[in-house]
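The chain below stands alone and is given in structure tokens; this is the form predicted alone.
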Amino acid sequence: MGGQPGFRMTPQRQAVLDAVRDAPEHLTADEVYARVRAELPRISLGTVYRSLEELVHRGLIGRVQGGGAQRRYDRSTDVHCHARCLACGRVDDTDVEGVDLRKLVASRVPGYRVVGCGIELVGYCPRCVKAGHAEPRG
């Protein structure tokens, strides 16, 4: 981790990494910032954003972004699918056991060397459905 050339695990980066890894949900940068500020009150939002992007770049956390929704950060870097609620923005992991998404996509785009893949399902989470926030579809 800290042994990667040109990369130093600063206390700020470690706090950001811990915030993402300790969260059961997928956090936005603002949510990470709020959690990290409890530990490091002088950290800036810009430092949190830069740290998140560096940690994604280094493969230490994942980034979830889809359909114009705000970016969220994922403690898992494994290839997996997400479901995003159209009402509240909540993002949950979904399990597609036995399917290698990279191979599936690579088989459909000849000549590409696929190194990543993401599938996002969109709809309404159980909490929003129960609260009546789900739009009826014809």
The other form holds:
There are 2 protein chains.
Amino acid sequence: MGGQPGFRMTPQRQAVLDAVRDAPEHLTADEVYARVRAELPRISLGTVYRSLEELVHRGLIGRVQGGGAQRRYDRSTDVHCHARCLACGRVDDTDVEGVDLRKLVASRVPGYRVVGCGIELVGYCPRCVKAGHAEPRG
Amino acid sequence: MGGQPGFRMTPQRQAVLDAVRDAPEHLTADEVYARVRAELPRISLGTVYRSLEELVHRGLIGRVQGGGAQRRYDRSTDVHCHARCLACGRVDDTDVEGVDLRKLVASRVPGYRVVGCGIELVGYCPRCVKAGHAEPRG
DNA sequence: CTAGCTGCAAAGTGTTTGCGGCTTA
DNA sequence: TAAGCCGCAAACACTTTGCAGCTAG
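Having seen the form predicted alone, I'd like the form predicted in complex with the DNA now, please.
Zooming out: every chain and molecule, the one shown earlier first.
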């Protein structure tokens, strides 16, 4: 647990890590920024971006593969499936029946060296369905 | 087949459609732009973006779900899997054993209305493996 | 002392949009 | 003629980066 040389878990990084870990869904950098500012009002957006990438690089958080416009971050670094809302962009974890994720990660693509995978279901989240937003972008 | 009211298949749109259909891999807007300019040197990047979105909207091409920075476009609108290269960003079609795509599209996520899905394998493409680029971003 | 980190602001990258003019049904 | 489209350039949204000062080891 001693960490790695030259890496400091500063208050800023801890706050970013906590924000990602405490969120039930997967946050964008902006959303992390908003949450962290409650605790550290002088933190900059640049620091949030740098911290997120650093934490991904250290394996402490994951980055969501899925294809929304914005990048999202994930408290889990395990392979799992995501559900993404086309109306509001929200991303949640989910399960998919009949898909063996371990097998999937072990998939072979001719000539490729495969190192990971992502499954994404796209649709409309409960909130947007109820709000009648179940149409793409208006 | 008759097309829809108020939609014109202009030379620009045809060229964009052809570029997407003729490419073995999935192109970014920029790559489409470069190809189309060979034929229509005065076309603008804005027109390429507008045409691509229009063609997606008409169901003539697909948009790649996967999570690269740039959006990519796909000659097929069917559900299928993609392999994405972490080094060069290239996206190819691929197959995955043991995954029933029809079942996957029919997946249920509690509360969600699911309308599509994407499976993406990430790794390093043959060219980048051979070139020794099989490390993320340098 | 010095490697590492931060806030700030400017620069990048990829995409969208407003507008005047052109084109085609 | 009018609806639709185009090229151009400016505007946008998100992310990255250069820099000077601060901080912890």
